[in-house]
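A single chain comes next, written as C-alpha cells; it is the form predicted on its own.
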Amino acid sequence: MLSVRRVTKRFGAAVAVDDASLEVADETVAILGPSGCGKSTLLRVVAGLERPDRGTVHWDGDDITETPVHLRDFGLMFQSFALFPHRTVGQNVAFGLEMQGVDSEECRRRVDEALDWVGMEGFTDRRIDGLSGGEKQRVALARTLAPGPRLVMLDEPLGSLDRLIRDRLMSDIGQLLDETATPAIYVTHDHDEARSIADRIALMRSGRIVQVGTWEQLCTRPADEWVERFLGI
C-alpha cells in the first residue's frame, strides 16, 4: 500500500503541494482538481521525480522518500505519450523490460501480452509515426504495464485526445486496471474520467487535498462550499 504523509513541495516562494496525505491500497484513486492545483507535482513526488520539502512517501510501511526513481518499481504514464519514435511499437513496450534485464524470450511474451491487454495485438512491428493518437496512448499504457509495476501512475493520460477517443479509452483503462489488479493513481481535471475510472477520488485545491471518498460520498457529503461548486452539485 502507498502512503503519502503530510507532503509539502515548494518551488521558490510558491507552495505547489501543501501538507498533503493520501493512501492507495488495491484500488484506483483519482486526484481530481483544477489546473495548477498541484496534482502533477504530488504525482512526481510519489514517483521520485521531485523531492518533498517536508513529509514522506511509504510503500508497505517502508519509507521510500529517498529511494531513486528506478528502484521504486512504479510505472508512470505521461499525457505526452513519451514514446521513442525510432523504435517500433514492440520495441517501445519492451523498453522497461530491457531495463529490468528480462531475457529476450520472456520479453517477447510479455510484450505480446501487454499489447493484447490494450487491444493492439499484431502491432508489434508497426512504426510509431504511423499510429493515431489513441493508438499511441494504448502503446504508452502497454509500455507502462508490461514490467508489472506495483503501482501505476497516469498523469492526465487522455488530455490531448478528442472526446470520442477519450470516451472509448476511459472505459478501456478502467477495465484494464481492474483486470490486472494494479493499484493506480489517476491524475485528471475531468469529472467524468475520475467518476468512470476511480474507486475513490481525492479532491485537490491550491496544493491541499480537501476531501477523499467515492463519487457518491463526495456528492452527498461535500466537505465545503467549494467542493459543491467544483462538483456542480
Contents of the next structure:
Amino acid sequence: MLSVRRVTKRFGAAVAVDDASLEVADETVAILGPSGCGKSTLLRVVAGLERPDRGTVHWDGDDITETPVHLRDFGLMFQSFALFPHRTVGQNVAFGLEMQGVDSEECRRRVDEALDWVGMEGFTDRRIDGLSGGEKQRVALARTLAPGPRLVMLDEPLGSLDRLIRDRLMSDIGQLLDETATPAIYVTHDHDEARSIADRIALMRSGRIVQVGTWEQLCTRPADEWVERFLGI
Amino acid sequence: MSTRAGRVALAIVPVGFIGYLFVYPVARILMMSVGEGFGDVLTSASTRSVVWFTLWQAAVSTLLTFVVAMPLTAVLSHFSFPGRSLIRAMVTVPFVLPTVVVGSAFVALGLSNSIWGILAAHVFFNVAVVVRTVGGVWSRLDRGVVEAARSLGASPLTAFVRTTLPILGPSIAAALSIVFLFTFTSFGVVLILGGLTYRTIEVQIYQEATTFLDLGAAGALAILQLVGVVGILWAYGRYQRTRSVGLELAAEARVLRPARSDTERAILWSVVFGTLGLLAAPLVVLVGRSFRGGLAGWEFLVDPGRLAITPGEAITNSLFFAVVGALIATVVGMAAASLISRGSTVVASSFDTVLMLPLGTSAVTIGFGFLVALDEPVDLRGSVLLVPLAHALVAVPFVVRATLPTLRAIRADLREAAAVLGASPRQVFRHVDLAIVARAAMVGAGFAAAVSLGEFGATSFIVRPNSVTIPTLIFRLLGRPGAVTFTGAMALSVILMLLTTALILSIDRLRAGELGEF
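Let's compare: the form predicted on its own is above, so bring in the form predicted together with its partner chain.
And the full complex, kicking off with our chain again.
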C-alpha cells in the first residue's frame, strides 16, 4: 500500500504541493483538479523524480522517500509519452524488462503479451515516429505495464487525444488495471475520466488535497463550495 | 555534465580549438596587413574589379541556381512517386562533391577559361541547397492553408502568391543566402575554370600570397572578405529573426499525392529527368574523358613516371587525413553541440554563429591563417597534424549541424522514463543519451570525413611535398602539359568522386529518419 504523508514541494517561491496526504490500497485512485494545481508534481514525488521539501512517502510501511527512482519499482506513464525515439515499439516495451535482467526469450514473450493487452500486436518492429497519437499512447501504456510494477501512475494519459479514441482507450485502461490488479494513481483534469476509471477520487486545488472519496461521496457531501462548483453539482 | 565544472570542461575543447586555430590566426592576419598599406590594397583598381566580379558572379549564380532548382523543388513538394527519395538523394550528390572534381568535370566539358563554366559549376553545386532547404518546408506544408485561401475566394495563383510564398519566405531567404555565401567565397571552381581572367576575392588572396608573395595584400583581402561574410550572415540572421514564423509542419505522407492526370505526369517526369540530366551530364563526361585513349589515364595513376608524388601516396594521405580530421572534428563538434544544446539561448546562438564562421569565411583564409600564425607559441607548421587540423576546422560546423538537433531532442522526460523503468543513472546515460547520439555522431563523422576528402582551399596553402592530397594532386596535374597527365587528372577525379559518393550514400542510409539540418 502506498502512503503519502504530509508532503510539501516548493519551486522557488511557488508551492506546488502543500501538505498533501494520500493512501492508495489495491484500488485506482484518481487525482482530479484544474491544470496547474500540483497533480503532476505530486505524482513525480511519488515516482521519486522530485524530492519533497517536507513529508514522506511509504510503501507497505517502509519509508521510501530517499529511495532513488530506478529502485522503486513503480510504473509512470508520462503525459508526453516519452517514448524512446531510437528504439522500436518492441524495444521500448522491453526496456523495463531489460533493466530487471529478464532473459531475452522471456522478455520477448512478455513484450508480445503487453502489446497484446493494448491491442498493438504486430507493431513490435515499427518505429516510434511513424505512430499516431493513439498508437503512441498504447505503446506508452504497454511499456509502463510490461515490467509488472507494484504501482502504476498515469499522468493525464488521454490528454492529447481526440474524443472518440479517448472513450475507447479509457475503458481499455480501466479494464487493464482491473485485470492486472495493480494499485494505480490516475491524474486527470476531466471529471468523466476520473468518475469512470477510479474507485476513489482525490480532489486537488492549489497544491492541497481538498477532499477524498468515491464519486457518490463527493457529490452527496461536497467539502466546500469550491468542490460543489468544480464538480458542477 | 550538469555541474558548472563539467560545463567549463566541455567548453574548453571547442573554445580552445576555434580560438587557437581560427580567431588567433585571423587576428594575426589583421595585425600583419594593417601595417602594410591596408587602404592602398583595398582601393586599388584591381581589387575593385575583383570585388565587383565576386559580387556579380555570386548574384547571377544564385539567381540561376534558383531558376534551375525551383521546378524540381515544386515537383518534389507536390507529388509522391516511386523513387522520390532516391531522386532527393541523387540531387544531393553534387553538393558534397569536392570542388576539384566539379572543376575537372567542367574542364572535361570544355568550359575552362569561361564565365559560363564558373556559373554552370556553381549551379551544379547548389541546386541541392534549394531543393533541400525550400523543399524541406514546402513538402511538409499543410495544404489546408492553400485550401483555406481558395475557399475564401483566391485563385490558384493568388493563393500561391498570398499564402504559399510568404510561408516559404524564410526558407527561400535561407537558401538564397547560403548559395550566395558559397558562391561569394568560391575558390576551387574559379581557380580551375577561371584561368587568368576571372578571379574571386578568394582566388586573389591565394594568388597574392603564393604567386606574388605579397602577404600584406593577401591579408587585407582576407579581412575584406571576412567583413563581407559577416555582413551576409548578419543580414540573414536579422531577416530570420524578424520574419520567421512558427510553422506547424505536416507529415510528408499527408501532403504529397500521386500525379493524377497525364499533364501532371508529363510535368513531373520531364522536370525530374531534365534536372537529373543536367546534373548528371558533367559527371558522365568526366568519367568518359578519363577513358579517352583507352586506359592510359588509369595506367598513369599506377605508374606516373617521373612524378614527385605518386597518386597512390596522395590517396593514402587523403584517407589518413580524413580519418584523423573526422576524429578531431567529431570530438570538438560534439562538445560544441552539447554546449549549445544546454546553454542559455544568447550564449548558444552567438556561439553557434562563431562556429559557422569558419564554414563561411573561406577555406583559403583558414589555410592562410595557419601559414601566418601557427609558428608560435606552438609551432604546428611542420606537424603531420597540420592538414587534418585545418580539415577539422572546416568540418566542425557540419558535425555541429548533424548532431545538434538530436542532442536537443533528448528531452528530460526520456531520461526520467528510463529511470522510472529501473535504469540507474549510468544506464540512463548509456541507453538514452549515448544510444540516441551515437548514430548522429557517426553521421557527423562521415560528413567530416567527406569534407576532408574534398578540402582544397585550406590544404592548397599548407600542403607540403609529403602531405599532398588527392585534390591538390589533381590541381597540379591539371596545370601540367601533356594529354596523358590530363587524362590521369580526370581518372583521379573519378576516384575521388567515387570515394566521396560512397561515403555520402552510407551516411544517407544511417540518416534514414534521423534528425539533421543538412
